[in-house]
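Take a look at this single chain in structure tokens; it is the form predicted alone.
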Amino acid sequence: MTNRKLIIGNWKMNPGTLEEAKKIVAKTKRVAAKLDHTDVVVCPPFVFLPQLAPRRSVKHFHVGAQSVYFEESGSYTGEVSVAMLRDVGTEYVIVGHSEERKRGDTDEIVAKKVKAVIDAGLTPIVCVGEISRDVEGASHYEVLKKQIQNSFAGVPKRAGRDIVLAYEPVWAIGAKESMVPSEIYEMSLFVKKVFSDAFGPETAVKVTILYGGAVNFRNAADIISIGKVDGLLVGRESLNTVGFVELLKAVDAVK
């Protein structure tokens, strides 16, 4: 990992129109171009990707997809392949988001998607995170460890350098407050250790670790500086252009 930070905006099933989406992207691009230490990726719904993906390189700004299917083509109604995403200018793909896992994506499916994304030359943003936190028994560590191991099963070690790993505890998504930054640091170290066991220490040192879960412009800087992560996976705040702009500025100012 370089000293550049990475902010991912996951729009989910928003906004309601292409016109609104274009306005959000236009404002985000203008701010991204002025950032000194931060890259920005917005992940809109599939139907907006062809209109929002830059036709030429835009300084510090990229477009990603919220999901993908691992097969190249076939009778898979409603699915989108990596080749389709690449063809419209997508550079990043979110894989294994908790909402996708809840709808049926097993660790095995996530691993297949990760391999498909890497094979296509795109960058997977692989989401991991425990559903609940066992403060007394600490069983969530083992749950998270198995999830990480299984989600990268069969992924070649050489591919580790091309992965972005997003730690997003499910219990923190949509909460009023994010996880305490010092605890984020603790968990990011654990995630990196498990990743190291799978891909080797040299790769783990360079892997980009993000945090997601109740992130906003007020807590972003502390999460980066105290939590010592390389960036953020941002949900609803990424659609609030005023708040997202402030978030990007606050993160970029962290030394």
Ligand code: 13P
The other form holds:
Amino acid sequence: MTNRKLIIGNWKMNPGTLEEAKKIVAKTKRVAAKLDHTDVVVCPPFVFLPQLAPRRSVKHFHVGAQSVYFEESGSYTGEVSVAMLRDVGTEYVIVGHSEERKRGDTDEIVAKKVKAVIDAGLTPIVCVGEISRDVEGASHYEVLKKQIQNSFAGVPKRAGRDIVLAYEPVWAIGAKESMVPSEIYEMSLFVKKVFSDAFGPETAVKVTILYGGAVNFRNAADIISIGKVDGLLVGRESLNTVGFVELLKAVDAVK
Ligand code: 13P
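Take the protein just shown as the form predicted alone and give its structure as the form predicted in complex with this ligand.
Full assembly next; the chain just shown is listed first.
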């Protein structure tokens, strides 16, 4: 766990207009500049990226994409490449979100995307998480382990330290309550151990581990302090400017 925290807002397919998007960014930027130990990344839909990515660097504020395609260019209708994202000022890219995995992204595709993002010099935010918990057999540990191993297949060891790994249990996404912070701690240790086995312990201490799933301004500080994660991947609350500002301040205040 580093002392800096990383808060990522995944806007998904929201908001409906560029004007609304600009308002959310303006407010988020203002608060981000005043934070001491926290970096903020907002991930809007592709179409808003060129307008929202800062022209010159803004303190503690960055822009990310929610997805990418792994090929460089060519006949891939509807897709966007890493070079295009970089060209418009994107610094981070979410890869392997469960909502994309559900629409067909396999671990193999995720690994190709991770490699493409790293090769372009951008930072991948790689999402992993079990669909459900197996309270009796605990098979979700094995599911998660395989998912992590396969999502990084072929990714060079030296790239490991630049990866952001987001643990998002699918059952907690869009739910009312997040995972209990003490369980987040347990799972984040497990995720780190699997990552360490793949990339080596020196790289694993540098990797940024996030938690995602029903995070809001009320539970964010506990998730950081009890769950001992390096940051959060926030869905709904990142679009609610009042709540997101409170969340950022609460996280920044955690020692
Ligand atoms: P919610 O915070 O809305 O549960 O979404 C989590 C998520 O999917 C972030 O990527």
